[in-house]
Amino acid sequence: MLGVWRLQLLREISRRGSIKAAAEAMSITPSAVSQQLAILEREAGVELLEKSGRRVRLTDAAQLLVRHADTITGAIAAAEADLASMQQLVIGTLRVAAFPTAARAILPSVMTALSRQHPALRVTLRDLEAAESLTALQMDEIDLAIVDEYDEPARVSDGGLEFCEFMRDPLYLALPPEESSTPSPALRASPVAGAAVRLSDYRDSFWIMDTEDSHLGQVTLRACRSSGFEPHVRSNCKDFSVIIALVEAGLGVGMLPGLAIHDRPVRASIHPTEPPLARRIASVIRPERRSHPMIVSALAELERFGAAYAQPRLS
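May I have the structure for this one chain, in the form predicted alone?
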């Protein structure tokens, strides 16, 4: 009979690309991995690894076993979820990953609510970008990912993962406050507080942008081009607090998601855009774990946050 744990070990080698990486993920030594693979080869009656230069790669038989291991692991997770749903208490460790603004603006209240409802539940949080969270979820390093999506089509599935949008987060144009004394070319007088603005009105302004390879940076660039101009980019900043600081200093204008200024006082003048822009915020799980009580509770809290989410006070 094939050992389930050894099948999972083979699955980790396939996912992570090397025996060393799989050993680190499973908290064992590379030599122990090799020993377990030798046992699995005897159990299966086939070779599982073949040399490729200085590296090894999985044989066709090993790839077949990996696909079965995926099915077996999913069945085990579903069984764990069914057993957990029979218990009266929600216990265990819920491993969550979220992109930075969600980690700051969403997770504190969600984690607090979960700890109050379920004192025996431990929730851990990793600050990861969306792509990193999805990889961690596929690698079984986390149980729940919070990701953001901009103007790309909404994903129904991604590698067998289940996406559930729980809120929309509007994008805003941040303008320097009226008291700013630092000159910026062609900055118009601030419009009425909260009034929508057209990006084309700021074609001659300096722009403080997110990083060039970020989703928000690309969305802002496309929005400007759709409005008929190429923005004069003064700075590319990964940290929204830096973007806010530079805008408040009068050094340019910048695009910000609502969560970046959620419960955070800013002196910049914040305005929705015309046409409006927004990003989708979604939770992502493995479908076989959907019925697990801690997943059910976490998804419910995220839905509650989304329903109660108040757009920032515009000034």
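Positions refer to the first chain, counted from 1. Worth saying up front: this structure is predicted, and the values here are computed from it rather than measured. We call the rigid core the largest set of C-alpha positions that still match within 1.5 Å between the two forms. Compared with the form predicted in complex with the DNA:
- Here A32 counts as shifted, since its C-alpha moves by at least 2 Å between the two forms after the core is aligned.
And the form predicted in complex with the DNA, for comparison with the form predicted alone?
Only one chain is given; partner chains and other molecules are left out.
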């Protein structure tokens, strides 16, 4: 019979593209992987690897086996999840990845709540952009990914992952504080704090934008254009704290997601837009772990955070 361990090694080679990388991922030596695959080839009766330069390439038969290895591994994981859910035991290590803003604004409270509820649970956190965390999830390097989505749910190549939107994060327009000398060319009365504003009212302001290749940058740009103007971009900054600082200094206006100013005092005037803009925040898991109590608890906690966050609160 085909050895499951060997199949998992093959799977890892397929994921990571080289024997060395697979070996590192499974924390054994490349030599061991090479030997195990030689055995698997005997078991299967087919060539599985062919040399391609100084690397290896998977044959068709190997790719077939990788697909099967995925379902086999999934079935084992499902058994473990069922077992854990039967015992209602929330123990072990939950590996979470979140995009940076979420890692700062959401995860601290969620992690403390989780470890208060389940003292035996260890939660580790990495901050990864959405796309990175999805591949990490597929690589089985993390158990739970928190991603942001700006456009409509694309999820074409979701690779069998399970998405669950647990909150929406409104996008706000940040205006320089009242007292600051606004360098905006147009003089205007500042709107009432917290009142919705139209982007087109700031067609003549300088704009502090996220980087062009970021989702938020593109969404902002598109929103300005569909409001009928091309923004005067004064600077492109990746880090929201920098954007906040520039707006606070009165150097322009900028779009900020709510989480970026959540639980953080900001000396700027924050306004929802009309029409409202928002990004969706979703949890992503591997479906076979859906019933794992560790996952169930974490998702519940995220839902709770999302519900609390939905209460309007403007600084």
